[in-house]
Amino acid sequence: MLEIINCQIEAKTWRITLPDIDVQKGELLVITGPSGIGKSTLLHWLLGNIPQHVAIKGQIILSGINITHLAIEQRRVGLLMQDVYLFPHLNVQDNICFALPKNPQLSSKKPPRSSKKQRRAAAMNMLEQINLEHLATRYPQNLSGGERSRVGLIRALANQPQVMLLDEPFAALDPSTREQMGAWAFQQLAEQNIPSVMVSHDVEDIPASAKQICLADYYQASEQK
């Protein structure tokens, strides 16, 4: 579960005061409002990139564990975004290879994977398991906008993350595709049980079951000195 208390973003003419906000695993929270207003920022703040523009404070409880001060490598929270970067000079399969933990530590679900022919299996069952096994050997350029979107969150589920964070993760696709791709990744996060966190423009893209803030509802413009 992802827990957000007492946050408050503040910029020099307004500040955003938000109510204490849980995710349940395999819950999904969208974060809805106008350009400008915070989303992506709120999203980076969960990640651990801290934004030099506004001032954040608040705490982040991820599992039970303050998180609010940790790095972002051990934060163990996915990102999702419009622009799915993939590394060119590797395949599907081996883009997916790179992202599975390589500390067993970081791992208490599954044992760790440590050479390269047991990660290479890993990536694959990933990939067999919804029916992706055909994109193993392509290269990124060679992917469509809807196969680059499903390939990106299988690399970030393949980390094992405790929180996905979307931002606008399938903006650049078609209207049809993009219908299709969101019931395909909020049916992969719902059965995995990850908490996900999700910014938005479009209200089409928001699943019913889905809860809603928007930071316009918290918005107050600060006193001029």
Contents of the next structure:
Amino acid sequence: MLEIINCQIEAKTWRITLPDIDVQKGELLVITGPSGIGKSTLLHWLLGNIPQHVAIKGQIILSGINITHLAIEQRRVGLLMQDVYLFPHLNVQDNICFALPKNPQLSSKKPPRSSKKQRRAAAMNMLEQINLEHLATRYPQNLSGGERSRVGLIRALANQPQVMLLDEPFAALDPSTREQMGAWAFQQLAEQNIPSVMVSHDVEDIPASAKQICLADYYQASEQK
Amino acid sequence: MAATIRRVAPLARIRQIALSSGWLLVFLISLLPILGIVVGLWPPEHITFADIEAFLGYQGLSASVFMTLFSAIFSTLISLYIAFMVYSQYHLSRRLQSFEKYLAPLLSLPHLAIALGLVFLFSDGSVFFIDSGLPRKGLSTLIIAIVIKEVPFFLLIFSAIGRQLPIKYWLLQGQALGYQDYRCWWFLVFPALLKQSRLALLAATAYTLSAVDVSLLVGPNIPELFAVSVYRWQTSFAAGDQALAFWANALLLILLAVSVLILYGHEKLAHAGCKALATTGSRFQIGKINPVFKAWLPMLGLLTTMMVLVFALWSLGFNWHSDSFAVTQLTTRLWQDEWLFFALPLQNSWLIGVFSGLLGVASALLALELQRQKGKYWPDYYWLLAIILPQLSMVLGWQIMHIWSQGGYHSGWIVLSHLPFTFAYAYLVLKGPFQSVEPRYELLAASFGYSPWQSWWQVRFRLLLPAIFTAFAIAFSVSIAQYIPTLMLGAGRVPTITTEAVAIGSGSQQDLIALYVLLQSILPFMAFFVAALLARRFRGSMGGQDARDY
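Alt. form predicted together with the partner chain, vs. the form predicted on its own above:
After this comes the whole thing, all chains and molecules, with the earlier chain placed first.
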């Protein structure tokens, strides 16, 4: 479960004070609001990427642990952006291998350290589950937009994140692919019991079951000094 | 908690020490050029202003200085304009856009090889048996050789700058407003490219101002080019020559300042010209000579191939005056005889090139990474000092410091003396690709649990690999072609292919000259060839342009 406590975003001329939020396992929270209000900033703060132009205060509790001051690499937070940013020097399978945790529990035997072969098999297995095994040896530049998004999500899930952040993940796709992709992605996240936070300014992207928070509702202009 | 803090503190400290020593290292390398100039131009005790008179009264000085300045500025500007025309031709044609890969072999040929190649091909007694009018030694030969060498260099610079400019959209805008392609190029693209090529222009000019090897072998004799005089005075023990050398070095620095002014004036003038033409909607018909520039690179390719072929044939004892051509006439006798003499220089060149190339690339990466962490990049002028200050004065300073240190003469010193140059060129090549690596790749790697160090190696370094290979090939060939630092710091005791080639080149045994120049050309060519193969093997994103698509 993800909890955001006492969160306040403060810029020179405005301030947003959020109510305490919790996102349960398998639940989706959608952050909406007009552009420039700080949706992505909030998301990057959750990731651990400290924003430069505004100050954010507050606490992030993930599965009962305060991760507010941890470095990005220690948080186990997944990220899916509009551009998927698959690593161009790795093929699809290796992109997924890159994301697998150091000691994933690939089998019940719990090997001391997973071998390269096991990691590749695990990546292949994930691709097979979504019927994309034929893409395994392809490089990102040879994939379609929809394929990239799918591989991107699978790669993010491969890391076994405690929470998934989605930054307008389907905005670059054409409308029909977007709808399909959205439904598929939310189903995957719900099945894996991962709490997710998504930023979107497209109302159509938001599934009916999602929790919503609109930043504009908590916006206050600062008093001019 | 206390235990954690104790564990973290030494780690932070180690990181701090590593960072500081990194900065110290790149500062030392980048300060070597200034240090060289300061020490080199430090007035010896016996220097008086009265010596200026002797210097200024030196016979033929004004002609020599004027010719030097003229050849430096003229060859640089001509190369700039030719390169711009070639670039525009290639940029417009979708099919030819990947022209960069043809640049490598052209870039790899050292100045000296091109200059002597011209002489072998076109001067009297050349292979064509017709008098092309190109003198064996003269200003025209020198300028043509330098133009041939600098055009690919400028093309490389343009393609790096062009990747960061929205040229496609500028052209589209211009065409939508009713201007033809080539006018848009001149009105819209040229001013921007010119402004960003300042450093490259200055580097090319500074090179010609103080290039000794090429000036010595194909430059005019009476009066000789200024760099040759400066070098002669610097190494002379005759009474008064040291004073001449001091004032000559000072003048060299003044010439560089004058070049800066002229280049700046040219830029202002070109801007004003482009602006005037653009605002008056004037027509000028430069578009009609375009085909020449489209053919430039293939022609250059043909020319360099012919040069290499002619060198090879000469070194194999081909008889130019025999009526019948027979392969059986060719003999490897000269190669066998010379092997004993060129084996050591070849090995020296190779080892010095590999070490100074690797060190140059590594320190350029270090400088870039340290600046990235700081969030602020220093101006390029600072990092590229080695290639924009006159080499002769700089190396003189190093030589003086080397003698003070009593370090002896071995290849280590030569590697160190090549390092500022390999560093500067590697920095020049790597900066664009380094800055355009998408930072989100590293963000993602961090989100997958990779530490900054791991993600640097596995993401940033891997994405940069193709650029790193190119940078190494360029750094390596820069090292191979170094003459003055090798000679002055090695005191002639560390022979390389280049020092041997210059020594033999001032003699008159054509077949021997051909052999050494061929060897000097083969080394960089091999480096570029291997770099191209490796770059293809390791995918990456050279400029981020491809990367932006997914």
